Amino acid sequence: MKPRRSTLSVPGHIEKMLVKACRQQVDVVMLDLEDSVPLEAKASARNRVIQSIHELDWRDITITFRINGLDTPFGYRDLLEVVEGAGPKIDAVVVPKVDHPKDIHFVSRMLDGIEASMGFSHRISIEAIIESAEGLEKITRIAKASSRLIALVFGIVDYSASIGARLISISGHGEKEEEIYPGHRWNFEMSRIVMAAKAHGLLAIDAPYGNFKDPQGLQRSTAVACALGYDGKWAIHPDQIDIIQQAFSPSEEDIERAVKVLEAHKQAKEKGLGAVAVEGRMVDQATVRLAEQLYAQAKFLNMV
């Protein structure tokens, strides 16, 4: 699968900003049809995203889109027109508000039919937002709900909402955290995210950083979903991209202990001998799995 580092928002209605996301350097646009899209919009974004899917030169970044909830009146008019427009360039659905298994049952199927119905050969998978605390204490059952899903996004703003915690910014999107908590407000959530995301083969990525005219808010925002195991991160503008992507792409140092590690394990290997000692420290079966994952990101990344 293709890195998902950063994920860049745009709305599907903007056609300005549209043209401007496809020359950026990201691993991921997603084109929205739902928040960033006002009521009036809805039905001639829709029309805006397919033009756009054909029309732009969107080299190797992968290109998802985001449908309305499914209890609106547009999500599923979202599904059928702009996978029936533009199926075979699309990567991903992203589905918001993800509360219960059903909700993916009902878009995969969609899309078993929609691709049966045009004969397209090129299988469009699924993202699923957790945004409420019916749909993370349900989080396992999603996970495992169709071969099609790859991936758990974190919905910080409405979660937040759901649960009733308090606004403390005004975008609600991760600023200000450590002023009102004692640690990682977000900690538990973006825990079991992570943990059923990895325990059904998905990926994990974060919700978007609200203020991009704080790079280092961003910073530490991605730094601690880096080091909860999350592979990406949602950016709602494109100076958020760069900080992002290196956030999560391997280092030099990164590559080279990861290096060192399996040269050890090699060894080892071959005097038939199961953990070994690197510079004092036991390197044991997990410690290698760890340096593959690393390793592979970066030979895939062109960086070895």
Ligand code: COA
The other form holds:
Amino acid sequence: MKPRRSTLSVPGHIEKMLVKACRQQVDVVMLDLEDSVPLEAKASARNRVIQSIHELDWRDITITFRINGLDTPFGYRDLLEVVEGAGPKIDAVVVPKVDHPKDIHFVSRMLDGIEASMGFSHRISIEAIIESAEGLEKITRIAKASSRLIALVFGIVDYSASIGARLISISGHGEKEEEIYPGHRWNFEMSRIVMAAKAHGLLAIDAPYGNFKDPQGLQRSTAVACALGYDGKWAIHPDQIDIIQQAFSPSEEDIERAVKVLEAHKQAKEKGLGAVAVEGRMVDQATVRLAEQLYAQAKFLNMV
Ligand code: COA
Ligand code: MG
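Switch from the form predicted alone to the form predicted in complex with this ligand and print that structure.
Below, the chain from earlier opens the complete complex, with every other chain and molecule after it.
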């Protein structure tokens, strides 16, 4: 699968932003029909999204789109019209407010029918946003609901509303939270999502950081997501892309360290040893697996 380090969310009804989005050095662009689109533009945004998928030059950017919730009058129509209109160029449909595996079953079955009816050979994937207590509680069943599912995304703002948590900033995690909570307030939810995703071979994608004029805050928020095992993070503004792309790519230092570990392991194996010391630190099979994973990622990104 192509990397999904950064996903730029673009309001589907704003032509200027769609044009700007296709020029970005970003892994994924998510054409949004949900919360960034006002009610009066819901229908016209679908056509704008279809048109822009066909007419703009997206180069090698992965294209996804987000439908409205399945409990709204818009969600099923978004799915039907946009997939019929541009299916072969769409990598995945992003489903918001996934509270139950039946939401994923519904989307998956609809995709079966639309793809068959249109004669598409390309199979569209699904990304599920977990953004309620109910969704988090049912996350294991959601994670195995369809072979089309490729990612679980943390929707932090709606999640906060669903549990009645105080929203100290509108930035997602990383801004001012240390003032009201010792430690990282979202550690449980974020780790629960990572655990479900990784147990079922899915990617874990973090919520966006809303304060787009605060690069340090974004860096902090992204570093936490990386440390917890996330594979990528949403961006809501082009200025955020670089920081996210870099944070989710191995650094030169990371690659050097991985190479040292792999070399030490090779030598140890030749001597019939399991664990060895590298620069005063113990290296065993688990460390080797971590180094192999990092090296494979660097190779995938053409960094080695
Ligand atoms: N995608 C593409 N282009 C974007 C963009 C985005 N998400 N956000 C901003 N831009 C463009 C602007 O149109 C502007 O272009 P210009 O220089 O050609 O005029 C440029 O980037 C600079 O934007 P700026 O003036 O700093 O911000 P803004 O006030 O125009 O927009 C937001 C701020 C928050 C309204 C805007 O970034 C946005 O709508 N983001 C996406 C929100 C979203 O998708 N939410 C749902 C997912 S959580
Ligand atoms: Mg949401």
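Worth saying up front: this structure is predicted, and the values here are computed from it rather than measured. Numbering follows the first chain given and starts at 1. Note that the rigid core is defined as the largest set of C-alphas that superpose within 1.5 Å between two forms.
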Residue 266: after superposing the rigid core, is there a C-alpha shift of 2 Å or more between these two forms? yes
Superposing on the rigid core, do we see a C-alpha displacement of 2 Å or more at residue 281 between these two forms? yes
